Structure formats: C-alpha cells, structure tokens
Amino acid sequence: MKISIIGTGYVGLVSGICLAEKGNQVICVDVDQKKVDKINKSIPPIYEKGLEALLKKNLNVNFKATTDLHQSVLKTDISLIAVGTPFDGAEIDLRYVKEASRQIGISIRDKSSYHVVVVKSTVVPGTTDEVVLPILEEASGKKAGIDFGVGMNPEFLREGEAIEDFMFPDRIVLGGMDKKSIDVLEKMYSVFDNIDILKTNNKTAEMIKYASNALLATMISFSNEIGNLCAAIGGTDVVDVMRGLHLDKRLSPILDNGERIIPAFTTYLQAGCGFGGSCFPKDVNALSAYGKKLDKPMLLLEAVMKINEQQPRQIIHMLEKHFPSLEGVRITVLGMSFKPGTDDMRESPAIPIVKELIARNANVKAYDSVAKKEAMNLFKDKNFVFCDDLNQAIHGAEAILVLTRWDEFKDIHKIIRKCEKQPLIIDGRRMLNKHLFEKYEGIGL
C-alpha cells in the first residue's frame, strides 16, 4: 500500500520504517525540516534499538521523509496521524492532531480517489469521531463515509523494544467509522500473519489504548506501595515478596510438561523508583481528567499517580539514613533515561532526584550510555557533571544511585570492589545482588 504518516516521533517514525520493511511505500511527514533532513541522511532523530539499520535499508527504496504533507496525501491511499498529544494538566492538548486533520482535509479536497485517515496518536474516547472527522469534512468539503474514511489504530510500542513490538505484535486493534474504513486498515496489516485482530468502533479503539497503559501503570504503583510497606516492616524484602507473587500459576502458568511460563508483564510487578516516559504519566493523568469531566472520578488512577509522584523520594530518604547533610557529598547517578533501551528522559524519576541533590548542594556525577545529550540539556548546574565512562562515574563516589535498569550496571560490583573506600549503593531498580556490596540499600528492603 501507499501510506503517508504525519509525525516522525517514536510512533510515526517506527511505524513508518516498519511498514516500509513490510513492503509498503511509506512517506513520513514532519514540519521540522532539520529533522526530515536527518532522516533522509539515514540518521534517526531518536535512539531506538534496530531503527538506524532499518532506516538505512529502506530509505529511498520503500521509505522517505518530507515536509510536503499535501503531496504526500495525494500520492497515498491512507494517512496515519501520529503527532504528539501532550497533557496540559487539565486535558490532552489536541492542537497538533487538529492541525494535521485540517491539512489532510485540505489535501483530500484536491483528491478524486477514496482516502482513509487513521488516528494513531493516543487520544481520549470520542476524539476521532467528534474532533478529527468534523475537521476533515470542513476542510475538504467532502463527506466522511462517502468520499473518505476515518479510523483509529492505537499503537502498543514499548520504547527500547518498539521495532520488535511493531514487527511481531501481540494484537492489532482496528477501529473505524464503518466497514470500508476498517477494510482498508486490515489490508495495510494483511502482511502480518497469525495475529489476533480486533475490529471495533473508534471510541472503543481509543479506550483500549488508555485501559492498557492504565493497567500497567497500576501494576507498577501497586508493586511500589507493597515495596514501601516491606521497607517499613523490616526484615522483609519486596524482591522475594514479588517473586512469590509471580509464582502464582494464574500469573505464570505451568505447562503439562512442568515448564513454567514467565509472562513479560510480570516485569511491571517489580518495585522501583517509579515510572516515567512519554506514555504512562500522560495517559493515566489524561484518563483520570477525562473521567472527571464525565463526573466519573477515577480514584484508583489518581492514587496510582500520587504513589508514582512520591516514589523518587524513597531514594532521598535512603541517602538521608547515611548522610545527615547532602552538602558536598559525592553522589553518582547511574541511569538518566526513564527505562533502558532509550534516550528518552521524559518524566524520568532521575529528574526530580537529581534536582533535589543539586538543591541540597551535593556534587553529582551521572552516567547513561545513550541519554547524555538529554541530560546535559536538562542540567547545566556547576554541581552536575556527566561522565562518558562508567568507571569514571563510579570513581570517588560516596554514594551510587542506580536509577535505570541498564544491563551494564549488573556488574558494577566488580568495579566497586577495586575502590579504596566502599561507597553506599542505593538500588532504585532492585537489579543488583545485595550480597555483593558492603553498604547496600534498595527499594522495598
């Protein structure tokens, strides 16, 4: 198929390159000329495992980027809207979705053939039918369902695993205003074999995305609340508690041959210093605000966010147990991105933690294998130094905070063992063997 994608963020760029890899002709559109130029030079504007290789393979074969939305719509059969939908504190900001819809509508006005417009951005239920569709009709002067179709196709991509998730999805949700719109979407995904496809209306497709993210965020905050209680009880380790929880065969089924299956979702049932990223905080807050507007307060989701907002404080509390004052204390932060496999620092727990350390005049060194640029843009204080080497970051530290679950941090005991004075280790992700350190603190311990 011939596909145009509006927006080259995580969702737009990953979707575009993967659809091209599947044999479609894809044009990605962005208003940022510099971003488009980078993409057309095989330089991804974001860090995502495997993305650069796929971009180089498909560029100028099945894939290209441009700023010309009008021609892109005219040359394609289907347009996916994959622009940002930030949360402004009261509701999601639809300005980019609205503008993309308006421009696509203007383009459809000049098009004689049937075209399908699909919202891939995360939007609250009703947005596709009640906001996007009317804008398309007004801008095009044409009628939805007759001259063009409208659909909703939520994404389920994990940053750091986005290529894998797109190429080998666990489900494909196809929302549409009518059967014809869904049929075009189904044709686009016809190259995916043996995948469960759910066909539904646009509102339900929108809600499925929010419900999915809200559940995962709830699992994390539940785990953190249990972890904090374990720490308060004493003599209890949340790692063992959650391991015992995971062994429930309803969570990890046992096959007839005795083999136990450990589903990937159990990783969300682990205590840590909180969740971040571009999705969970934004989407849970947006769904909670949406419920309030309908006079349906989302009490559970409000609690989920409150727990998460407070969770980074646990790291500071553990530091305070060992240092009466943090002024002048040499503290190393390992991991700045909100999760491994990405350079994304949006809503990362590391941000409030580092801000608090700087405010207390600690001397902060940080290390992250890919998030240097983002960290340096955020923190320009003289008491903050970003290290390019893990050994350099650890050397001379009085306390080391592990805030991102990067694999390279699993063996830091080998480096620390060589230190003249053993630093305090604060494991914000509970990824280390506590028995390998002289001074160890961890969430839920």
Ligand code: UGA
Second form
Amino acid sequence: MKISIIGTGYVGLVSGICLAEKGNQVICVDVDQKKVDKINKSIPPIYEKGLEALLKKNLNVNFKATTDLHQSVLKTDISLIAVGTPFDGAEIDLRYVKEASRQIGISIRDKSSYHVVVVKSTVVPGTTDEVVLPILEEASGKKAGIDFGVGMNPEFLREGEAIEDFMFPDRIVLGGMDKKSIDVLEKMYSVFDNIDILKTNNKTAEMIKYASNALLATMISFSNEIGNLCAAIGGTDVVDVMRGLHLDKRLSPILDNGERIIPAFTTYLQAGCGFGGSCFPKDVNALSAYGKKLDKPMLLLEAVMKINEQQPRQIIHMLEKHFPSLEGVRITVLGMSFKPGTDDMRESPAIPIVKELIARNANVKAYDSVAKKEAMNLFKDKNFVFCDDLNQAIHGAEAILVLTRWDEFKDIHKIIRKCEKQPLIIDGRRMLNKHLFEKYEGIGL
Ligand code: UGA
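If the structure you just shared is the form predicted on its own, then what does the corresponding form predicted together with the named molecule look like?
Zooming out: every chain and molecule, the one shown earlier first.
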C-alpha cells in the first residue's frame, strides 16, 4: 500500500519505517528540512533501538522522507497524521494537528481518487470527527464519507521498545467514520498476522489510547501511595507488599503445569520516585482537563497526578533524615532519564530532585550512561558536575540517589564496598538489595 505519514517524531518515524519494512511504500513528511535531510542520509534524528538498521535497509527502497506534503498525499492512498499534541496546562494544543489536516485537505482537493486520512497522534475524544474532519472538508471542498475517509489509529509504542512494539503489536485499534475508512486501514495492517484487531468509531479509538495510559499511570501512583504508607507505618517494606500482590493469580495466572506467568503489567505495580516521560504526565493531565471541561472531573486521575508530582519529594525527605542541612553535602545522582533505555529526560523525576539539591547548595554529581547531553543542557550550575564514569561518580559521595532503573546500577554495592567511608544509599527505584549496604533508605521502606 502507498502511505504518507505527516510528522517524523518517534511515532511517525517508527511507524513509517516499520510499515515500509512490512512491504508498504512509505513517504514520511516533515516541515523540518534538516530532519528530512538526516533521515534521507540514514541518520535517525532520535535514538530508538533498531531504528537506524531498518532505516538503512529501507531507505530509497520502500521508504523516503520529504518536506513536500502535497505530492506525498497525491502519490499515496492513505495519510497518517503523527504530529505532536503538547499539553499547554489547560488542554492539548491542536495547532499542529489542525495545520496538517488543512494541508492534507488542500492536497485532497487536487486528487481524483479516494483517500483516507488517519489520526495517529494522541488526541482527546471527538478531535478526529469534530476538528480534523471539518477542516479536511473545508480545505478540500469535498465530502467526508464520499470523496475521502477519516480514521483514528492510536499507537501503543513504548520509547526504547518502539520498533519491537510496532512489529509485534499486542493489539491494533482501528477507528473509522465508516466501514470504508476502516477497510482501508485494515488493508494497511493486513501483513500483521494473528493480532487482535479492534474495529470501532473514532471517538472510542481516541478514548482507548487515553484509558490505556491512564491505567498504567494509576497503577504506579497506587504503588507509590501504598509505599509511602508502608514507610510511615515502619516495619513494612513495599517491595514485599507488592510481591504479595503480584502473586494474586488474577494478576499472575498459574498454568495447569503449575508454572506461573508474571506479566509485564506487574512491573507498573512497583513503588518508586514517580513516573515521567512524554506520555503519561501529558495524557493523564489532558484527560483530567477534558473531563473537567465536560463537567465530569476525573477525581482519581487528578489524585494520580498529585501523588506523582509529590513523589520526588520523598527522596529529599529521606536525605533530610540524615543531613540537617544539605549545604555542601556531596550527593551523587545515578540516572537522569525518565526510564532506562532512553536519553529522554522529559518530566523525569530527576529534574525536580536535582533542582532542589542545587537550590539547597548541595554539591551534586550526576551519572547516566546516555542522558549526558540532556542533563548538561538542563543543569549549568557550578554545583552540578556530570561524570562520565560510574566509579568516579560514586567516589567521595556522602549520599547516592538511584533515580533510574538502569541495569548497571544493580551492582553498585561492589564499588561502594571499596569506599573508605560508606555513603548513604537512597534507592528511588527499589532495585537494590537493601542488605548489601551499611546505610540504606528506599521508597516505601
Ligand atoms: C507509554 C506506554 O507504556 C505506551 O504503551 C504508550 O504507547 C506510550 O506511553 C505513549 O503514549 O506514547 P513510555 O512513555 O515510553 O510508554 O514509557 P513506559 O515504558 O510505559 O514508562 C512510563 C513510566 O512508567 C516511566 O516513568 C517508568 O519509570 C514507569 N514504568 C515503566 C514503571 O514504573 N514500570 C515499568 O515496568 C515500566
């Protein structure tokens, strides 16, 4: 099938390259000429595991990038809108979605064959039918449902695993204004075997995406709230409490042969210093704001965000138990990205924590194997030093904060054991063996 994708962020580019790998002819469109040039030289503008190899393999075979949206729409059967939808504090900002819709509409005006326009960006329910569709009709001078179709196809890609998630999806949700639009979308995915395909209307497809992220974020805040109570009770450890929950056979089913399945789902039921990234905070906030607008306040989701915003403070409280003042205290932060496997620091809990440490005149050293550039851009204070080496970061620290679940931090006890004076360890991810440290504090302990 011939596909154009508008927007080459991580959703647009990953979707484009994977659809090309699956045998479609794909044109990725972006307004940023520099980005387009990079992609056409096989240089991915973002880091995503496996992306470069697939780009090299498909470039100029099934795949290319361009700034020419008009020609791309004319030459393809379906256009996917995958532009950003930032949250401005009150609602999602639809300016990029609207502009892409307008441009596609103008191109459809010059097209004689049937075209389908699909929203892939995360948008609040109603956006595809009530914002995108009318803009397309107005710009094209044509009628949706007759001259062109409109669909909604949310993505469920995790950063760092996006290629894998696209190539081996757990579900494909196809929203459409009518059967014809959905049929075209289904044809695009016909090369994916044995996948549960859910066909529905556009609004439901939009809602499925939000509900999915809201559930995962709720599980994290639930775990954090339970963890904070465990810490207040004393003598209970949230790690054991959560393990006890995971063993509920409705969460981890036992097969007939006695083997237990531990679903990845349970990893979201662990206490820590909070969730971040470009999706959970934005989507939960956007859904809450949308509910409020409809006079249906989302009380649970508001609490999910409140708990998450407060969670980084737990780390500071633990430090305060050991140091009456943080001024001049040598503190090492391990992990700056919002999760392992990425250099993305957007909404990372490390940001408010490091800001607070700097504000209190602590001497901060940070280490993260991939997020150096991002961290250095964010923190230019004289009391903030970035270390390229884990040993160097740990050496001389009075307190060490583990903020990202990077695998390489699992063995820090081996380095710490060699330190002359044992530092305080604050485990913000509960990923260390608490018995291996002289001075240990952890979320929910
Ligand atoms: C999330 C969803 O998992 C994807 O399904 C969705 O498509 C994506 O948002 C999106 O809307 O685009 P992502 O933001 O890449 O993906 O991150 P996750 O791996 O889900 O992690 C989000 C947060 O949850 C992180 O702060 C992380 O620390 C926390 N997390 C993640 C856990 O607590 N446990 C885990 O096992 C994984």
